[in-house]
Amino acid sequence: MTNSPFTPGIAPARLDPAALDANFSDLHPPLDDHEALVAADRCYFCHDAPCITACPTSIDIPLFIRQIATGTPEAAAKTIFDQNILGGMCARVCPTETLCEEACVREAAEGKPVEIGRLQRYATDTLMEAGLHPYTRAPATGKKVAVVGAGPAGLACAHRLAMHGHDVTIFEAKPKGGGLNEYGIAYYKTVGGFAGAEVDWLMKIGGITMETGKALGPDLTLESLRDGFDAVFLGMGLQGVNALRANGETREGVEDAVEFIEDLRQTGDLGLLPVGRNVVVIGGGMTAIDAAVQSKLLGAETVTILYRRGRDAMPASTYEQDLAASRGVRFVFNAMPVEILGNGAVTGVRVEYTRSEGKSLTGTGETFDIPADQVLKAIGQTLEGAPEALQLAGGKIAVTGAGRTSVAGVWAGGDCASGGEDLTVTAVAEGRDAAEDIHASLMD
């Protein structure tokens, strides 16, 4: 190995292969049979369970845990998939610490919730690894539905529509299906190619065709989709990246964090992925955390997250913040970049402290410099290429009810649609609910 964490600039192979493998191993190893039974035994099986209310897909959590406790994990998986067909991925990436597990009665009483996420993974993995798909299609309706985007919302919508007997065609811009699950989640949260395997498993329902390399644009218009299909669901996510609005943003070494994570997820050899010696990540959401942690795991000497507001306002959960800190990531709060320093390539970031005045944020005038040879922007994404016929709200496609847009016969859900949180589990719920509304509309 010729490089190390101290190699100047942006360089690959800062760590040896064994260290990289260890760093990017499964964040939460799966439970074995005995561990699952012990974990399930802690559930009170509440009648009016607050964890169900806290789940965006309303999974009957006490029921599936009881099914695990009685030795029927396949039945538990069916309970999960009935509400959340991407329950396997959500078990890995869902912020359970702020949803179902935070609402758990054990959490309130003891400060240690039932391990709902790991139990969900145990159940869903058991069924999926057996090669079972517990759903069959209803008789064919003769109706055709177009789904734009093979992310969580689009996949959930397509599967539910296929169950109802409709023929579904998914149009996906990228080479693979999965959307955020395939391209935008931290490597160590979904190891072993699980995102792709989950898409393949979901497609076993039949009645779904996926055409990759096709996005809304000159060759695929909303008008042509409406003409060729009985209904259209838009779930293409957010493709644009917000501008940093700081001098020097175009310097060499300034990258979008989403592209950095995508490159990491798609590489066949982590040792080939270059990373800076001193990395600065700008932002406060999950993308910022994932980019920062993975930079450190790739061998960066220092990694700093800059967030313009205080810790309490940070979108990333306390758990994720603590995870980053445990990996050696440094946080600087109430600070915003005002200039990317360098002569061609990045050498540092000039930062100004901030203060809140009501809902507005202003600089204090006090600045300092942070050394950097790589700057990753994680300051949010924007909707690009939305058809002009659609009404927008807050920069996203405006929807009412179960995803109905302003155009008849067109629904939308997931990150590209207004309302809700930008979470995989929320996108699944929106895709599922839109599918039920589409089905009702087509059968009316």
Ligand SMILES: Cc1cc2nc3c(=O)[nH]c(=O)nc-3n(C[C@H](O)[C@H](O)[C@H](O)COP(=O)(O)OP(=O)(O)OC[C@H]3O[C@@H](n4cnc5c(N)ncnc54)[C@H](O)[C@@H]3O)c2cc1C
The other form holds:
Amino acid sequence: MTNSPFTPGIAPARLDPAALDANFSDLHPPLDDHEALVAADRCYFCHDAPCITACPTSIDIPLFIRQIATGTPEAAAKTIFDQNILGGMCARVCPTETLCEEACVREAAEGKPVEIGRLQRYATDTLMEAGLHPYTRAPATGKKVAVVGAGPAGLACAHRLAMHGHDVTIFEAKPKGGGLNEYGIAYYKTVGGFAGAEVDWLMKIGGITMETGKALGPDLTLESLRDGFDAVFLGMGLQGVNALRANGETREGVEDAVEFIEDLRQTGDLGLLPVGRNVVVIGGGMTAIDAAVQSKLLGAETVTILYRRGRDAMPASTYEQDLAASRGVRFVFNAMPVEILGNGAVTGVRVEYTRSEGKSLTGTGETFDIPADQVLKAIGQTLEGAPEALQLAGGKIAVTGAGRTSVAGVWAGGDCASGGEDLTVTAVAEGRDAAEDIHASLMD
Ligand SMILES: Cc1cc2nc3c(=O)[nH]c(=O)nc-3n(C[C@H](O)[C@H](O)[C@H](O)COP(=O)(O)OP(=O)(O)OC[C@H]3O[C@@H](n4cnc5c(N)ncnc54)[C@H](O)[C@@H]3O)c2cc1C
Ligand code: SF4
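Next up, can you give the form predicted together with the ligand of this protein, since the form predicted on its own came first?
Now the full complex is given, and it begins with the chain already shown.
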């Protein structure tokens, strides 16, 4: 190995293969049978359980934990999948610390919730690893539905529609299904090709055809889909990226954090992936944390997250902030980039302190420089390529009820649609609910 964390510039193989393997292993290793029984035993099986209310897909958590406790994890998995067909991925990626586990009565009483996420993974893995798909299709209805995008929203919608007996065609722009599960989620949250395996498992319901490499816009129009199908669901996520609006944004070494993570998720060899010696990540959400942590795990010497407001305002949870800090990521709060420095390639970021006055933010005039040879922008994604016929709200496709858009026969859900947090589990809930509404309207 010729490179190290101290090699100047942007370079691959800063760490040896064994160190990379260790760094990118499962963040929360699975529970074994005994550990799962012990964890399940901590549940009080609350009446009116607050954890159910806190789950965007309303999984009956006390029921599935009781099923684990009584030695029937396959039944527990079915309880989970009834509400959330991507329960396996959600068990890995849900920010449970701000959802079900935050609401758990044992969190309030003892500061240690029941490990709902890990128990969910135990149950869903058990059933999926056995190769079982516990659903069959209703008799064919003869109705055809087009789904645009094979992310969590599109997949959840397609599965529920297929269960009701409709024929579904998913049009997916990329070569693989899964959406951000496949291309965006941090490597160490979904190891071992789980995202792809989950798509294959979900497709076992039958009645779903996936056409990859086909995009709404260049290859298909909304009109043609409305003509050719009885209903259309749009689950196309957010493909655009906000601009930094700082001088020097086009310098070599400035990259979109989502693209950086996509390369990381798709590489067959982490040692081939180049990373800066000094990396600055701009932003305060999950993407910023993931890009920063993974840069550090690839062997960057220093990684700094630059966030324009204070720690309390950061969209990333305290848990995620702590995860990043524990991996050696440094935070600079109340500071914004004003210039990307360098001559061709990046050499640093000029930063100005900020002051918040209510909702507005102003620079204080005081600046300082942070050395950098790679700058990752994680400042939010935007909707791109939505058909013009659709009304928008707040930069997303406007929806009412269970995902009805302004155009008859067209539904939308997940990140591309207005309302709801941009989370995997929310996208699943919205895809599922839109499917139920589509089904009701088709069978009317
Ligand atoms: C880096 C990153 C990390 C994240 N980490 C987490 C996490 O740990 N936990 C969590 O809960 N959430 C996380 N999220 C958020 C979560 O991934 C999203 O909320 C979720 O994937 C949204 O699902 P979706 O189906 O709406 O969109 P997407 O997952 O974006 O899927 C949309 C699909 O549509 C396809 N598509 C787009 N345009 C077209 C078109 N014109 N024609 C055909 N197909 C098209 C895309 O290729 C994609 O496959 C993260 C997001 C990012 C960016
Ligand atoms: S709130 Fe906690 S203890 Fe109560 S049912 Fe949910 S997981 Fe169990």
